[in-house]
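Single chain ahead, by itself, as C-alpha cells, in the form predicted on its own.
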Amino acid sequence: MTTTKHNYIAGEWLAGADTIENRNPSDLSEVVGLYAQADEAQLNKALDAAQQAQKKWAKVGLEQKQSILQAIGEEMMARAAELGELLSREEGKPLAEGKGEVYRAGQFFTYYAAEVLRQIGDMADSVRPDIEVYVQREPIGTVGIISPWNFPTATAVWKIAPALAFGNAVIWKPANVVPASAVAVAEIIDRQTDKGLPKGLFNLVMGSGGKIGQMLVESPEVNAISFTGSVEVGKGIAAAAIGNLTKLQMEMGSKNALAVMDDGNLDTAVACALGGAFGGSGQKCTASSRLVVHSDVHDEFVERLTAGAKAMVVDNALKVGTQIGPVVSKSQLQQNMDYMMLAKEEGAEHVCGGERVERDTEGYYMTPAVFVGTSNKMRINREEMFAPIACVIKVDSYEEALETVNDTNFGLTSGIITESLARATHFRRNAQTGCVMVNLATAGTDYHVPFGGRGDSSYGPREQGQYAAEFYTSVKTSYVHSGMPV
C-alpha cells in the first residue's frame, strides 16, 4: 500500500485537502508515492506560525544557529547515496547526478552555517562631530520560496539556507512533479526542532502554482519571493506581489550560448558541448542550447558532436552507464517533440537524435539532438526549450560570434572556446550575461560565489554566495551621539 506524505505546517505533519500521484519517468509503472496537497487554511496556518517562530529565531544565539545550520547540511550529506536515488526516480536525471545534486545541496547548508558567524556590521564616523554610524544586516521576515523540478534538492536549499542563515522563516512551495525530494529535504530540516530550531519557522506546504503559489505571492504576510521558474510565470509572480511591495528575487529563462573559436581545442569543445547541452537531458537553465561555432571548424565539430550525441546512452536513470534518463514528464516530452518539428518546418537541417525510445521500462525517453544551419532568428534559438537539443549557429569571426552570442533577450550564462587569452579576456568583458565561462561546459557553477543573469532571465538581488544577503536583508542604519555632554 503506497504511503502519503504530508505537509510540513508549524512543526507538524498534516494531511492535506487532496492528494496527487507521482511517478517515475523512468519506470511509469512505479508510483513513487502519494502527495498531500494543501488549501488555504494551512497556508493560512504556515504563515501564521512563521511569524511567531521567526520573532523566537531572532532570540536564538549564533553558535547554535550554526550547529543546526550544520547539522541538517551533514545529514545530506550523509544521506546522499539514499535520497539521490529518490530524487533520480522522481525527476529522471541520472544516478550520479542525483547523488551529486544531493550532496552540493548539503554544503550549501554547511556554507550557510559558517556564514551566520560571519554577520559582521560596519560602522563610520558621520559628517557631523561626536556622532557614530552604524550599519548592520536583519532579518527581512517572512520567505516564500517557489522552486523548480529540474534541480528539486539543490535550487532549494540554496533558497532555504541563507533564508534561515540570515534569521528569516520560510513558507516552500516546491514543483508539484517532485514532491519526495521536498518531503525528504523536511524531514531532515524537522529534527532540528528538538535542537532549537523553533517550530514554524519552516514550512513545507505542497500544492499547485496556480492556487497555493498564486496564494502565496499575493499573502500581505510575506515580506519576500524568491522563485525560480519560467519567464511567464515569474512575470505574473511580479504583478502578483506588487501590490504588497514585496521584495522579489526571479531566476527565470534562458538561452544560452557556447562560442567555438577557429583556435579552440575540439576535444575541449565537444566535451563541453555534449555535457552542457545534453546533460540532466538539456533540462537546466544553464544549458547551451546555441553552439556558436567558426566556420574554420564547423564541419569537424559538427561531426565529433553527432558522434558523441549518438554514442550518449539514453536509459533508466537507476541504470549503471546511463548518461541521459527521461524526460521529467509527459507534457515536457511533448512539448520537445514540438521543437523538433518546429526546427524541421524552420528550415533547420537535422543531423541526428531527438527520436522518442523505448527501454526495458517505460518511461519518457528520447536521443539528443542536433541540428545544423540554423540562424539566431529561429524561435528554436529564441526560446528556451528545457529540451536535449543542440542548434549549431555557423559564424565567419570572433567578432561575429560575439554578436550572436549577445542577441538574445535572456543572459545568465554564455561560454567560449579559445586558446587566446585575448579573445578570452575581451568575451569575458563583453558577454551581456550574469555568468561566464572560459573553456568549460555553460553549465555548473559554485554555491560560494554569486549566480543569476541579466535581460529575461533574472531580476533582483543575486542567488548564492554572501551576495544572497542582499536578499535576505534589510539594511539598517544607526547614528549615535557620542560627545560628552556640556
Ligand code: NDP
The other form holds:
Amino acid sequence: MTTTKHNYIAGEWLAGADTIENRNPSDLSEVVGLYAQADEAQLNKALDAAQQAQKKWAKVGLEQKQSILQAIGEEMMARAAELGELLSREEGKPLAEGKGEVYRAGQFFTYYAAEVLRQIGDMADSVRPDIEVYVQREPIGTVGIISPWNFPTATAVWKIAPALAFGNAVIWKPANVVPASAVAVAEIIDRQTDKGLPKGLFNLVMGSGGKIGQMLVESPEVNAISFTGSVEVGKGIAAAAIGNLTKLQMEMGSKNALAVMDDGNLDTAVACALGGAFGGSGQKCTASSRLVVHSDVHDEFVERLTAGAKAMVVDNALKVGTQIGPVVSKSQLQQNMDYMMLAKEEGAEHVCGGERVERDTEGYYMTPAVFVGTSNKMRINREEMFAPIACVIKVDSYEEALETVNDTNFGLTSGIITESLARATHFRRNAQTGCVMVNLATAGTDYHVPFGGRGDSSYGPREQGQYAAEFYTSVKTSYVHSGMPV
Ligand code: NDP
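Now that you have shown the form predicted on its own, what about the form predicted together with the ligand?
Entire complex below, previous chain first.
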C-alpha cells in the first residue's frame, strides 16, 4: 500500500487537508507516492514556527551552524544515487542527470556551510573625528521559497542553503508535480534537529501554487520571496509581494541562443547544440532553443545536428542508455505538440523529430525536433517552449549573429562557438545576458559563482555564490563614538 508523505511544519510531519498522487512520467502505471497538501492553518503554523526558530538560530554558534549545513550536504552527496533515482522517477530526466542534480544540491549545502564562517563585514573611519563605522550583514527573517519542477532538488536547495547559512528561516513550497524530491530534502534537514537545528527553522508546505503558493506570497509574515518558474506567475507574485514591500528575487524563463560561427569547431558546435537544446528534454531555463548559425557552415552544421538528434535515445528515464526521458506531464507534452504545429504554421521547415513515441512503458515521450529556415520574429523563437525543439536561424555575419542573439525579451544565457579570440571577447562583452558561454553549451553552470539574467529572465539580486548574500541579508551600518580620541 502506498503511504502518504506529509508536510514538515514546526519540526513535525503533519497530514494535510488533502492528498495528491504523484505519477512517473516514464511509466504512468507507477504511482511514485501520495503527498499531503497544506491548508491555510498549516501555513500559518509554519510562519509562526519560522519566526520563533529564526531567533533561536541566531543564538547557535557559527561552527555548529557550519557542521549542520555540512552534514546535510554530505548526506545528499552520499545518497545521490538513491535520491537521484527518485528524482528521475518523478520528473523524467535520465538517471545520470537525476543523480548529478542531487549531488550538486549537496555541493550547494557544503559550499554554504563554509560560507557561514566567511561572513565578514567592513570597517571604516567616519568622516567625523573619533567615530568608527561598521558595516555588517544581518538575516532578513523568514524567506518564502517557491521552486519549479524542472530541477526539483537543485533549484530549491540553491535557495534553501544560502537562506539558512545567512541566518534565515525557510518556508518552502515546491512544485506540485515533484513532491517526492522535496520530502527527501526535508527528511535530511529534519535529521539535523537532533544536532541543534531549531524545529521550525525549515518548513515544507506542499500544495498548489494557486492556493498555498499564493497565500505564501501574500503573507505579511514573509520577509523575502525567492521564486523560479514562469514569467506569468512571476509577475503575479511580484504584484502580490509588493503590497507588503516584500523583498523579491525571481528567476524566470528565457530564450537562449547559441551562435555558431564560420570559424568555430563544428564538433564542439554540434555537441553543444545537442546537449544545450535537448538535455533534460529541453526543460531548462538555460536551454539553447535558438541556434544562430553562420551561412558558410549552416548546411554542414544542420546535417550533423540532425544526424545527432535522430540518434538520441528517447526512453524511460531509469533505463541505462536513455539520453532523453519523457517530458514532465501531459500538459507539457500537449504544449510541445502545439508548438510543433505552430512552427509549421509559421513557415519553419521541419527537418526531424517532434513526434510522440511509444515505449515499453506508457509515458510522455517525444523525439527531439529540429526546424530550419526560421526567423527570429517567429513565436517559436520568441516564446519559451520548454521543449526538445531546436530552431535554426541562418545569419550571414558575426554582427548579424550578435544582433539576433540579443533580439529577445529574455536574457539569461547565450553562447558562441568560435576560434577567434576577437569575436569571443566582443561577444562576451556585448551579449545582453546574465551568463555568457564561449565554446560551451548555454546550459551548465557552476555553484560558486553568480547565476541570473536580464530582461524578463530575472528580477532582483543574483542567486548563488557569495552574491547570494545580497538577497538573503540586510546590510546594517553602525556608527560608534567611543568617547575617546581614536
Ligand atoms: P509555474 O511558474 O506555474 O510554477 C513554478 C512554481 O510556482 C511552482 O511551484 C508552482 O506551483 C508555483 N506557483 C504557481 N502559481 C503560483 C502562484 N499564483 N503563487 C505562488 N506560486 C505559484 O511554472 P509551470 O510549472 O506551470 O511551468 C510553466 C512554464 O513555465 C514552463 O513551460 C516553462 O516555460 C516555465 N518554467 C520555467 C522555469 C525556469 O527554470 N525558468 C521553471 C519552470 C517553469 P504548482 O507546481 O503547484 O503550480
